[in-house]
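The chain below stands alone and is given as C-alpha cells, in the form predicted on its own.
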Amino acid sequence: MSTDHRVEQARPSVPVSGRHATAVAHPNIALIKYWGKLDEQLVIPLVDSLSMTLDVFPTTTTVRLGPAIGTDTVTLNGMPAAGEQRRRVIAFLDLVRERAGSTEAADVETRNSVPTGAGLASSASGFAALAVAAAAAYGLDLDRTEMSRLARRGSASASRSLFDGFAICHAGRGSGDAADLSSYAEPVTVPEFDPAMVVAMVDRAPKAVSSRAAMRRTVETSPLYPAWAESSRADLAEIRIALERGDLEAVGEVAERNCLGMHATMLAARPAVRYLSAATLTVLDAVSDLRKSGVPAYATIDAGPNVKILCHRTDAAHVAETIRGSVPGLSTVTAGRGPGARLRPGVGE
C-alpha cells in the first residue's frame, strides 16, 4: 500500500458539501488495551493505546440531511435503534450540528456486520463510520488529527479506527480543552509486519455489562488498576520496537499479558467483572497449546468472551482449525491488516 494511499484514508474528510454522505469503517483490535477514562464526558482515555485495524466486519454508514427530516431518525441493520443506542447517535450528531452551526435534524442508516456490543469492537467501527459520513454531510473540513478527536467523543477506539493498519491513541493530558486537545490517534507506521488475526466467536450475544459501566466500575474499586495502568505504559513502548522489528512472537507476548493484566482488573473491581466465559478459558488454553507445539499463536480479548488470534499468515488455517475444535460450535474469520474509515464516492446530492 502505497502512502499516498494511507494519507487519504487518514484524511477522510473530503468532498464537504454534500446533502448526504456514506462512509465504510472497519473495527480495530487492540493489542494494548484502553480500559478507563480521565474525563467521561469528553471520552478521554487514562491511557494509551495501540490497535490493528481488521479487514473484516465493516460498518456502513449513510447521514441524510434535507427539509423533509423533521426529527433526528436513526435504524441500525433495518430495525429503528432504541434507548443507549440512540441517545448515543443523538448526542453524537449534536456535537457535529455545534461545530458546523446547524439545526438540520438527519437521517441515520447504520450497517454492522458484526455483532454489536459483544467486544468485537462494533463501536470502533460503528462511530468512525458516524464520524466521517456527519463530518461530510454536515460540511465540516477536518484534518486527520481533528477528525481522530471527534470520533473519539462517540467512542475512544474509533479514534483508531479511521486509520488503515495500525495506529495509537494518545491518553488525555492534563484536563478540559488541554485534554481534548492531547486526545487524540495517529497511524504507526509498519511496514514489514503483516499478520493474521483468527477471531474466534465465542458468544454472538451482547455483553451484560457494557464496557462504559465496567470501566467506571474498574477504575474505581479494582485495587489493580493502578499497578495494570503503568505497566500498560511500560508494554506501549516495548510492543512499538517490536512492531518495527516485525517480530510477531514479542508483539504476541505484549499483547497477551498486556489483556490478561486489564482482566484481572477487572476481576479485582468490587463487585468483579467477568467477560471471561468457560469457552473463552477453553480457547486460551488452545492457544497456549499451540505454542507448546511450535506454532506462535497470541491473544488478546477485549470486553467479551471473544478471542481474537495474532500469528503467521501462513499458520492462520491451521490456528483457525485447531480453535474451532476446541469447542463444539465455535466459528472462526480470519482477518489481515484493514482499511482506513473512507467516504463513498457519490457524497452530496
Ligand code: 2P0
Contents of the next structure:
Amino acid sequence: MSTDHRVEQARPSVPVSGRHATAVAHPNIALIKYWGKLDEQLVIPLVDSLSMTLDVFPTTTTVRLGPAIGTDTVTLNGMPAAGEQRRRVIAFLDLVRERAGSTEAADVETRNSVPTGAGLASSASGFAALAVAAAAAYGLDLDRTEMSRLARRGSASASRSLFDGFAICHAGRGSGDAADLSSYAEPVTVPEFDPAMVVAMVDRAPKAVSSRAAMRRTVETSPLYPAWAESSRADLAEIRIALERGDLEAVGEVAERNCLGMHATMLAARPAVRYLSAATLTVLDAVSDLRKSGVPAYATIDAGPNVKILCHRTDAAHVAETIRGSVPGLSTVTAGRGPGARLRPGVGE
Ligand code: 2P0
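Would you mind generating the form predicted in complex with this ligand now that we have the form predicted on its own?
Full assembly next; the chain just shown is listed first.
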C-alpha cells in the first residue's frame, strides 16, 4: 500500500465548508484483539490488532458549528448523551478544536444502528464517524494515517474503522509524542478474502464493566496477560499469511484462539472480568459442532457476551440457522466486509 494511495483515500470526498459535516462509519471486529494500553491518556494500545470492517450496523454522525451554538450538545439516538459518553465526545471535540485552533462549540448528533456498549463495536464506528465528521466541520485536512491516529484518541478500535475490509492497528512504542506517532491503523489488502461474519445477538444490554476499565484491570492484575500479549505477536504473523492465502480455516483457527486467550487473561484478573455468559458458551459449543459436521466456522467474542462467527459466505445461512437453533430467542445478523468511514456526499457543502 503506497503512501500516496492512503493520502488519496484521506481527502474528503465532498467539498466541505467547515460549518457542518456528516460521516458514516461501520463497526469492525478484531480477529487479533487489542486489549491493554501503553498510555491511557493518549489511548495507545500495547498490542497490535487486526480487524474486519463490517457492512452492517452503521453509525451516522453530524457535527454542526455556528454562532447560535453556545455550548457543546451531544445527542445519541435522539436522546441527550450523559455521563461518560458525553464526557468522551466533548474531550474528543476539545482535541479537534485544539488542532484546528478553534474555540467554537459544536452540536453532535449520532445515530447507532447497533446496541450501544454491548460489545458490538459501537465505540469503533462511533469514534470513527465522529473523527471524520468533526475533522471536516472544523476544517482539519488529515490523511488517512493521521485520521486513524485521531480516531484512536476516541477509542483505539475506531482507528481500524477508517478502512475498508481488513485493517491493522499498530501498538505504540516509546512514550509521549513518539508513542502517539507510532500507533495508527492502515489497511491490509487481501482482495481475495471475502468471508461472512454471523453476529449472534446473545444480549443487547450495555456491559456491566466498560472495556476501558476491564483492560486496565487485566494489565494491572492478570498473571496471564504478558503471555497472551507475547503469543498475540505470533498470532498476527500467522494470520497475515493465512489472509494472503485466502485460507479461511487457518484465519479462523488463529482468530478463535487469540480471542479465547484474551478472555482467559480477563478471567485471571483480580477480581475476574467475565463477559462470557451461559448462552455465549452454548453458542461456542454450536460452533464447535458445526466444525465437527464439516462446516468451517470460527468464533470471536469481544467485551460482551455476543459471538461473531467467521465462515464462508456460502455457509452463512446454514451457520446462522444452526446458531439461532442453539439458544432460544437468539437472533443473528450476517455481515460481510464493509467500507471505511466516509463523509456522506452532499452534506456539509
Ligand atoms: C478489539 N476490543 O480489538 C478489542 C477486543 C474489545 C475486545 O477494542 O479504551 O472500545 O476506547 O480504546 O476500543 C474495545 O475497546 O477501548 C475493543 P478504548 P475500545 O476490538
